[in-house]
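In structure tokens, the next block holds one chain alone, the form predicted alone.
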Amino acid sequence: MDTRKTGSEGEERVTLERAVRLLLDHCSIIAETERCSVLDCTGRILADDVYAKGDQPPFDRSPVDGYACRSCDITDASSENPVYLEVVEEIDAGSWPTRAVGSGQAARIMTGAPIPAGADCCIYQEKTDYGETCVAVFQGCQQHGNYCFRGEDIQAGTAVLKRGTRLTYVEAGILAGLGLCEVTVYRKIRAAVLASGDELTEPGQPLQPGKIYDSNLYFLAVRLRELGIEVPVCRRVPDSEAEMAEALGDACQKADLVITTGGVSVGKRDIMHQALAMAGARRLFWKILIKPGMPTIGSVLNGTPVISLSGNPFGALADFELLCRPAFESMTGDSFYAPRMRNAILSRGFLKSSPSRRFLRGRFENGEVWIPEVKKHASGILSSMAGCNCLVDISAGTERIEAGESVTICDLSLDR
């Protein structure tokens, strides 16, 4: 029986939201870690409480270049009326005090050092005449004035990052000055990408009458790089249902989403609904109600979600925006992978009627999206997504949208 007509296995021209809740239902979650260093850990997710074994920093210290003293001893001190100290040692940052300092005495200290006993403040060396035995202090500083304490930045005991922290080259700095070089992580999402179609030819290779280059499985396997997600399989396929089969299968014993791309529709090159019925893949939905990207497919193989993606360019990167990010969220838990939708003003009018919900290509920037030219907005067309970084959301049934008016973006950066 050909499911492509009967609708008789999944549902059939669902919504968007309808076709990420069938999805979302056969994502599981990522549970399984691994050590990482704290070099290479942006991005990744921690998996445990992160503890602060000691105080941070481990001692008191001098915030400034200058001399450590007794605040009672230079409270009158002015340019006028200078205030003189006996030098007593110098304290380089890494170093330790040897000497207390007593009534009348000062240590020259440098930014980062551990401030000696008896001392209470520390003095910016622009205030004095910089002596190397017996200093001049021209003004005087409150008691702690300039003056670090041990444990100001994280004390002992605490919970310094919790779990399902997603890391940044902040929260690197934070693990290194806990003196931790690893860190437990879970696994990155693994997601493999498979291209159908006889006509598609490697970039770099000769280019035949027929042929095209092929350019959606570069495009979604660099995307994937970009948010951080291993591909483990990366390959095209020819028109035949028995490989891409065999191929499915494979992809989903190596990843946690298989996306395929081309051959989704009802001609009689299409493969992937056979395909998918003989790898013995159950059929989710197919068919969404949105443009581009309207002839998707959703299914799940071996409890591993593949979605099935249009051959045409921005049909397969709007859908792999809209579909696949809130299956990586749900893996991970991390809100980073969801598309963000939020308000823009129009810029320019869009004029063409959408009869059905449709996404068009922009560029968002200080509260107003711009639109590129109506001719570019083909779903086959990939060069006019250059310099958009969003998808415009228009609502069935919109007849036009003027300049000044309020529309929803999915904004596709990946700054949070």
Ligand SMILES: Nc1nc2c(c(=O)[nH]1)N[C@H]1C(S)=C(S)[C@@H](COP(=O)(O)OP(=O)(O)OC[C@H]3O[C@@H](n4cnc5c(N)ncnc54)[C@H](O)[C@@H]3O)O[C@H]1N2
Given for the second form:
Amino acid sequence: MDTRKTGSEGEERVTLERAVRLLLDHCSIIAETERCSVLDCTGRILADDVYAKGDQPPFDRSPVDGYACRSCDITDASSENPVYLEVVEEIDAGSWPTRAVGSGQAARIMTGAPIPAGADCCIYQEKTDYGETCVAVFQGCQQHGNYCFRGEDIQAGTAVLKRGTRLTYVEAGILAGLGLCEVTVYRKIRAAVLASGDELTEPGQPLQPGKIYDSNLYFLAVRLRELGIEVPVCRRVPDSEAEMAEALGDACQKADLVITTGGVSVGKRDIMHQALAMAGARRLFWKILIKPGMPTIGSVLNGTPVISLSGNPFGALADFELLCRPAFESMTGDSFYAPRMRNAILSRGFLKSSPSRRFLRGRFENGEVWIPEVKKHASGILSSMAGCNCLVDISAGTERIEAGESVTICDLSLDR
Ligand SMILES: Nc1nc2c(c(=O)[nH]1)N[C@H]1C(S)=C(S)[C@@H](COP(=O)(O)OP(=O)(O)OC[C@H]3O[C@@H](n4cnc5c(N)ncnc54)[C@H](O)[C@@H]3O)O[C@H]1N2
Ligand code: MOO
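Starting from the form predicted alone above, please write out the structure of the form predicted in complex with the named molecule.
After this comes the whole thing, all chains and molecules, with the earlier chain placed first.
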């Protein structure tokens, strides 16, 4: 049966929002967890609340290099009338005081060193004569001046980081500061990538007549990895329905989402329709009312969503962002993956009509978005995407859009 023409399975010609909705019905949240080294935690999502076992800092400490003493001893100290204190010991960072500071006494103290009992302030050494056994103090200091309290950063028992937090270098520092070298995180999303097309040649191999190098497999795998997603399957499959059906079956065992490119249109060798049917996939939709990537197919195979993107590299790139990112958000509950829509002012016009909704590549900076010249927007062209960091969303029925007009963009950059 030619599943392309019947339209009996799944919806045809859906809006982008409808396509996303249909896919999300088949995306389940990833609940499996694993231990992860704090050194490798970037982009991982905490699976448990993290509590502080102890106080941070674990003791009252000096924030200055100088002298710890009693504030009441130096109330009237000035350069004209220095107060002289007996220096009873030297306390370095990493050591522990051996005696209390009494009236008329001080301890030489370094930044980060524990404040000895009896002392209630620390004086900058620049406000003294740097005395070793007896120090002249030239300035007063209030009680608890230059004094860091135990637990002032984090108190023991506090929930410092909440489950669901996306970890960055900042959390890595906080976790390490709590003495943790490993944390429990959700496992990474797994996405499989299959590229179809007999014309495809592996980069590095000589190019035969009629062949082209495979770019889709590479940019998809690299993008997935930069989004923190594992790619357990990444392979080219010849234009054989049976081979693709087998590859799909294998991929959906290993991944939370299967992404394919090519073979989704109406040509004789557009094998994805038949391959999906042979594998036992159920079609959710075919054709999205957008350009590029209009002929995209959404299906579900053994409970795993399959997104079959167009072979045209820019079509595949744009639709990957628009369809897969919401799926990743739904699998993790992490808004990091959500397409980020913003407003921007177009700095160069796009003087071509857009009967259907269109996504253009662009570079967004300081509230303005620059787009390449019209002829560089074809869905088979990838090179003009270099340096671009967003997709410009042009509504269906737009005749032309002039420089200076406000547009909606989907920000593809990874910074928040
Ligand atoms: N008669 C019609 N022809 C086409 C229609 C149509 O409605 N009627 N739609 C066009 C549109 S729009 C698109 S988009 C493409 C979709 O094509 P497929 O998804 O079936 O993709 P292919 O034919 O396999 O490839 C399209 C193009 O991209 C190149 N390609 C494929 N894979 C890769 C890869 N991994 N790396 C780099 N380049 C790749 C391929 O060689 C083709 O040039 O159909 C239109 N046709
Ligand atoms: O829908 Mo296609 O990717 O424009 O050429």
